[in-house]
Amino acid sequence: MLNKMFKVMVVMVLLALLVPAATGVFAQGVTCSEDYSVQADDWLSKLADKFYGDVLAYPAIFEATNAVAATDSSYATIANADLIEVGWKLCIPSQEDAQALLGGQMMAEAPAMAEAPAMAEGGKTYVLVPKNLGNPYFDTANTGAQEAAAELGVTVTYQGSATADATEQIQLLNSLIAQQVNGLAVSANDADALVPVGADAIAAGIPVVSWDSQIAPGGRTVHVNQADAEGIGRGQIQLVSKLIGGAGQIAILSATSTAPNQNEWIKWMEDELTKPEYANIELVATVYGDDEDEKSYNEAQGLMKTYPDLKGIISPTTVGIAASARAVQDAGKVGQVAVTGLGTPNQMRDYVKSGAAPAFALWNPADLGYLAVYTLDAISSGKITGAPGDTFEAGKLGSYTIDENGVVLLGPPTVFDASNIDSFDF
């Protein structure tokens, strides 16, 4: 029998066909049985269940409040399915018009095809969610997953929101559960606001591995770790140390404020400044660019005009680096402010080789991804429950075990710097 997911691939393949089969049908007139104004916590497999009972029969509505958006601004025009924002007005067709638009036929209800398109019968799907899309750090996550993927025979997709928003990733991983995907690898923008959304996962059968920023105990499986968070802070502050001689005012530049992974790093940072041999640096301001170019390029411009003394900048984010080097660049302050934190080789090395960024730190987040999915199919396999002393193979990582805690832990990070940078290619 074919499983939820290849059945969700199957119709949508359908959908792409019937297109202009259902312009056709708003053409002759088909109006909205009512209209939706989006609560929080709907998204439209949810509404497709409530209006039709049939959780597969979202398209509908996308299809018909994208068809009546065309001439009334009113209405939401949705570019992405799984998305969905309070507030957007939505068209609800008529039972008879959804079935018109679904070819005259609700989804769950499509006709078997004798093998999908993309992956034999059978087959699992997983899909790996970032905090953000167009984010070069989980672009490269992604690399691994797929690999990952090609070697275990599974399908890994890749979906998230342009913003690194708790909110949104709620929604998509809401309609991500309606689909019974096989498991969901989630790297979390809020730890605790996931925690309601993870356990519906875990309670409908569906794996939840979080990576790179944990979903607290309760919303998830298991938690794969991209190094020991307490050996990250200490060692981004033993970095920024040598960086400015041991004297001077720092600053640190992070994403979200609600970011897990970022607050622990930061919580180790401030307790290694405690050791005597830091008495000389001085922690001025904590900042924050939410993951965003422009945003975290501002407030790195803002921080070395508040502290024109200041020496240094952490930035524990692939975004905010990469951001923070380019506004002491553009502040002609090389040599002055040294920028360090956790960034990608390829987007810090024309930093490093002017001197902007002399040196950072970072785990490979090809192999991060890698092990994510890695972890999640041993758990969604049967090899292991994700209970704490389970161990399994990741391929070419080779072996690990989940620790009392119920986390992985990936390995120690690297220190780039003009020494190295160009040995990698990530």
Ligand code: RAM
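Keep in mind that this is a model prediction, so the values were computed, not measured. Here, rigid core means the biggest group of C-alpha atoms that superpose within 1.5 Å across both forms. Residue numbers count along the first chain shown, from 1. First, how it differs from the form predicted in complex with alpha-L-rhamnopyranose (RAM).
The two forms, fitted on the rigid core, differ between these two forms by 2 Å or more at the CA of Glu63. The two forms, fitted on the rigid core, differ between these two forms by less than 2 Å at the CA of Glu272. Relative to the superposed core, Gln95 shifts its CA atom by 2 Å or more between these two forms.
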Second form
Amino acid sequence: MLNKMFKVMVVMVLLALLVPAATGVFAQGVTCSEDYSVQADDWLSKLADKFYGDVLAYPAIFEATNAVAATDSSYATIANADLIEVGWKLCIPSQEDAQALLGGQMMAEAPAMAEAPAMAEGGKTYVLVPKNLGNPYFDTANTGAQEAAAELGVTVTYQGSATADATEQIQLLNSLIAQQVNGLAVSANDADALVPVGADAIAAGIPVVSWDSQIAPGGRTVHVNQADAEGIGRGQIQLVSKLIGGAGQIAILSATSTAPNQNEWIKWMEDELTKPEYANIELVATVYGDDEDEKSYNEAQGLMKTYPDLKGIISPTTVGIAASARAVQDAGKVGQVAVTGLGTPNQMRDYVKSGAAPAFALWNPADLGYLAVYTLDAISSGKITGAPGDTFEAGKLGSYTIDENGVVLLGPPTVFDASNIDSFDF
Ligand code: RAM
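Starting from the form predicted alone shown above, please give the structure in the form predicted in complex with alpha-L-rhamnopyranose (RAM).
First the chain shown before, then all remaining chains and molecules of the complex.
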């Protein structure tokens, strides 16, 4: 870990020193051996791994693309190496040119870096378990988890059930315990139902953290929470109130009825609604789309039929909010029914622009997956036991402390609207 951090620092120092040299290399005719068009879920270190087998070689792509962009505007100009956008054209220099661009230092370290996958093969395997597969939110969390895995020299596999169902999830976890994996990071479909299987894993020496949606204490050591539940819940009511002018009927379209995270947020929404400033807002229904697109869409349609005067839908699930916005648009009710909730900017961009969902919130799921893997690894490697007060380092995200409830908090969510939605790509 320290070794990796040292390498990152060496590369950063070298880059700072190398800017004039890099320009020189291009002056000497380094060309792009390949052009690459950025796809969803790409990030620079992933591409560096793909093209050079070395995640730390990403500055070569960064430098090369910016250099060619200076004379050819069809290439992207990358201001921030952490932010690349789908569709951008990148310049991929040859391995040789990349090496020259990085002053030879990067590739000189290649043998040491190449040890990482070998170590991982005989080394630790953790499993990142989403509520279900096929949800871009969890796919993005997995990209962050893979980034952490590469930094830590471990393998993280991504395995989930087809539906967001606790029984299916328990079956999967039992089979992972039988396979003697080295750690489990789970977004739970039911807080209590998963306690026995989580406790079995811990008893078998397999550390368990929950992330995104928690397993109750007893079935996990630490829960990696995206943001304070009270803040999320109250924030949703504040958002919908603004969008509907403080008066009218609203409904909640949630994920599954047992989802620990949504249920906690809804509890805080209901509490917020008791404040006098919301006296003119009436919560008429809470329905469940089970984090399935079609079911969520049908539920949203149902709400609009049953409550023709409905003014707002809060959907605190990335699947539900996108389906609700689509249903509002298809029903020709943009401007009459405002959708808000928790969504990914990439899924919601068009609906923000059409006015179907003018504003919503979320955290960065990739950071959440990254933090979950660092937390699990800190426990698995014995750096911490996971007890309240324990502090550990989580790579680029910095230092975290486990609170008195065994919870690690990522940080406050971002509110997205027309003014900022185009700055985010996940
Ligand atoms: C869905 C899932 C997930 C939740 C997000 C906001 O993707 O239900 O658990 O955190 O929405």
